[in-house]
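Form predicted alone, single chain, as structure tokens, below.
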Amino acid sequence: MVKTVAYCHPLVPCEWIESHGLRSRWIVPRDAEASAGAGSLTGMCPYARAVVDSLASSDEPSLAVLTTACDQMRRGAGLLAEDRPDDVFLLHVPKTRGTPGSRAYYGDELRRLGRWLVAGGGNASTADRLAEIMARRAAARDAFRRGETPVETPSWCNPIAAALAAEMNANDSQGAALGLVGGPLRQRDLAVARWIRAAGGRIALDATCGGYRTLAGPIDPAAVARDPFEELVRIYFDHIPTIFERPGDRLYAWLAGQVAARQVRGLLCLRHVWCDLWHAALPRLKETAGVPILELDLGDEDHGGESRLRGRLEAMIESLSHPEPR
């Protein structure tokens, strides 16, 4: 039986997992709603707690890869490893970008992940197998960028982001164009799209973790033919702008460019409670994005927070649709 390797961070390459003869799956925490309260009570992000709960309670034999990009996920890896030390891998992702040392470190971590995958029941990766899988996944991502909805549940992005893209493609509203930025979406967070549509707006950009912003870059076929592993490092580590990297200029420049290209009039920063990274980034985002930004804390919708979130969202769309005269 082929084992499944579950993960939920864009810098974990699904192609690398699959080239070892294993199945990759982006985690959609099915217990997010039930875990929100418990996670908050223990001082843990509701999303991270839900991921841990889902992995701990899964009936499917699986391995899990979490990363050091988020302190909450690092903590979650430690909790899982207490009961399943051989089934959890913590991928150390360097925060520094733009240096040969940090790039080499990321490559070494992927090689360490590969050895762990073999020990967990996988096969050694080969250049030919990796190149073939990279070509297939790149074609799927290119189609997604063109606006095509994936036929199957994708392993190369957050499946909830794919569902959001389907809603975006089906919405021909002429309302105020908004962009989403922030952490990974849960199933329940699709309600934000419905609230936006009901208030007369539309989503023109998904820059959440696991969505359009964090897709691996297009491949260079010639580079894949020469060295598929080196090209894998490039399309992930060199291409994806993340909230935790330093310096953070790449993320802000990417977002400003997308806001201008897609004529986005306002941004919603979707931040799970306890996520300090996005909260700390807000002042810089407001300086560089060029449009108004509204922060929405996700996690207290079951405690009367939904009406508060909807009210703030409706007020923003109203202000964008009918700006005050100067």
The other form holds:
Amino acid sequence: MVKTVAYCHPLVPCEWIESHGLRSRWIVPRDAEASAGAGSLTGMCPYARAVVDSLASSDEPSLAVLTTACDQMRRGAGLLAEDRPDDVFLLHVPKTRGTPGSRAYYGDELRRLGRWLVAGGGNASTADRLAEIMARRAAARDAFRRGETPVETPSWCNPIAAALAAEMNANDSQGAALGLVGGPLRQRDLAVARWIRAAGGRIALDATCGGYRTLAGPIDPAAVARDPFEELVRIYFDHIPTIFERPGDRLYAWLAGQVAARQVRGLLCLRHVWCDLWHAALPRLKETAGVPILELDLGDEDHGGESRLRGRLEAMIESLSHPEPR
Amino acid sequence: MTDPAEKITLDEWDHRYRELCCRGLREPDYGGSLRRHAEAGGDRRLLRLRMDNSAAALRLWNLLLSEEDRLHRARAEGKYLVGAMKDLGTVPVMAYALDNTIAFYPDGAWWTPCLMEHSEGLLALADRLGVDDSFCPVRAMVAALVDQKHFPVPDTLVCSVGATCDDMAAIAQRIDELGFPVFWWEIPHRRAAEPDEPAVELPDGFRAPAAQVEFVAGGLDRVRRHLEAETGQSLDDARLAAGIGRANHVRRLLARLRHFAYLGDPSPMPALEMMIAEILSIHFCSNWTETVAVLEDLLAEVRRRLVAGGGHGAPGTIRIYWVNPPADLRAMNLLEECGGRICGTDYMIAHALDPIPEDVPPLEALARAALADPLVGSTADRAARICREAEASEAEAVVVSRIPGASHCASEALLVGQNVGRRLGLPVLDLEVPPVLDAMEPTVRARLEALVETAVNRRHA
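Return the structure block for the form predicted together with its partner chain; the form predicted alone was the one displayed.
All chains and molecules follow, beginning with the one already shown.
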């Protein structure tokens, strides 16, 4: 039986996992509130907590790759490793950009991941196999970028982002075009898309973690033929704009460009409660995006927060629905 | 001066100060009555603290509370100011190896709302700057940089990222966005070496892959070149080695002080003064020479008390190991009022207490020290060190002081508690301490009393 490797961050290349003869799966966590264990951790991001709970309570024999992209997830990996030290791999994703050392470090971390996958039951990756899988995944991502909805649950992005794309494609409203930005979506967060549709708006951009923004870049076939691993590093580390990188200008520039290109009239920053990175980014986003931004805290809906979130969202769409002054 | 050890209020210090002066007290230029810090400086928290009554403690408090004046004077004298952020004990070693250069931590502003009991409005300003109370109190530094009423704006800001708390990474980015450019360098999450992978020993006894040390040394080399370009001075290996030697001198003094203060019975120096003394290690309170003098005075005082059999509290007081610095200094008083005493600490600066290796190239030595940061490794590693030290210091209970909003604190108490419980069987208390704990004092006190009572029962079981 082929082992599954679960992960939940866009800087973990699914092609690399699959080239070791293993199956990759982006974790769609159940809500932490539904389970015990780490659910009692005050101050822990609900997404990180849900991921930890899901992995800890999973009956499926699987490996998990978590990253240091945020401190909460890094420490979540520590919680998991208490009971299953051999089943959890913590990938250090360098935060600094523009230095030769950080890029090389990312490549070294992927090689270390490869050795761990082999030790965990995978096969050694070969250049040919990696190149073949990269081509297949790149084609799937290209189709997704063109607006096609994946037929099968994708392993190369957050499946919730794929479900969101289906919702975006099905919504032919001419209402205010909104963009979503922020952390990774959970199943329950799709409610936001339904609220937007009900309020007469539509989603024109998914810039959440695991969605369109964090897709690996298009491949250069010649570069893949020459050195697929080096091309893998390029399409991930060099291409994906992230919230945690320092300096952080690339994300803001990317977002401003997308807002203009897709004629987005307002942005919703979907932030899991206790996520410091997105919360602190909000003032800069407001300065650079060029459109109004509304922050929605995800994670407290069960405590009467849903109607508050929905009310804020409806008010934003209403305020954006008037024609723009010429 | 062999007066009995006492913890006294600020009012009592007025009298005590006059008494010491009459007896020929000699003070450095930043000396004087502690009262002035509360009245002219606005450090009103002093009115609620109980402080050690020794001349050595007076000098310590004066060194601490005069730092902003010292930094402004340095700026006026044309010295180059380096604002180091997060690494807690690495970049300042490099900066102090240069001439006419002072390094300090803007992070230290996190205690300003406590010392000034919110009268300074830093946290309210941080709110307005987009850094609200979902972040840890270190958010005060963004406000302090903007309002410029505390420390002068450094000539450069140098911040470590990587395996850091999200609060610090996010707030430092916000600082950069507000027009205070940050020079970034990185410390990756410290991991165990793979089988057959070359590894080196760190100052704390843990081992790290040589590749990680090399990566951090590469980042510190960028910092070195940045400082050279900024100051117009050469920061060669010989200078760095001398800087490391000076840092180690302070660390050795602190090691002796901690040894005597934490093992001595009764406790020869209170928890509060010892915590401040430990913090001096990270950037020498902007004055290396005076830091050395202050530590030597404290050490001499502790020795005098040990010889005389004096100290604070009764012999046999419950021994507590304390994890994380409390946001309110008063928490350390409270612990002692509740019948506990400190026997060991991890104030998140354990790597600034361990001597930096002097037998390897300086940048590699600094990289090893940086990788020994307890927050850079896993919480399990940190817990292992805590267990080791708690056992060696015969701790009877552990307090994990929770910093409000800090990303590492959400899971820290659970993991430390599990490890300490499993390995040592000691009671562990998860205690959240806000910047001014007065409103929560009955709760904090009750929890500390319960911990001490549990430890007493356990001792007699």
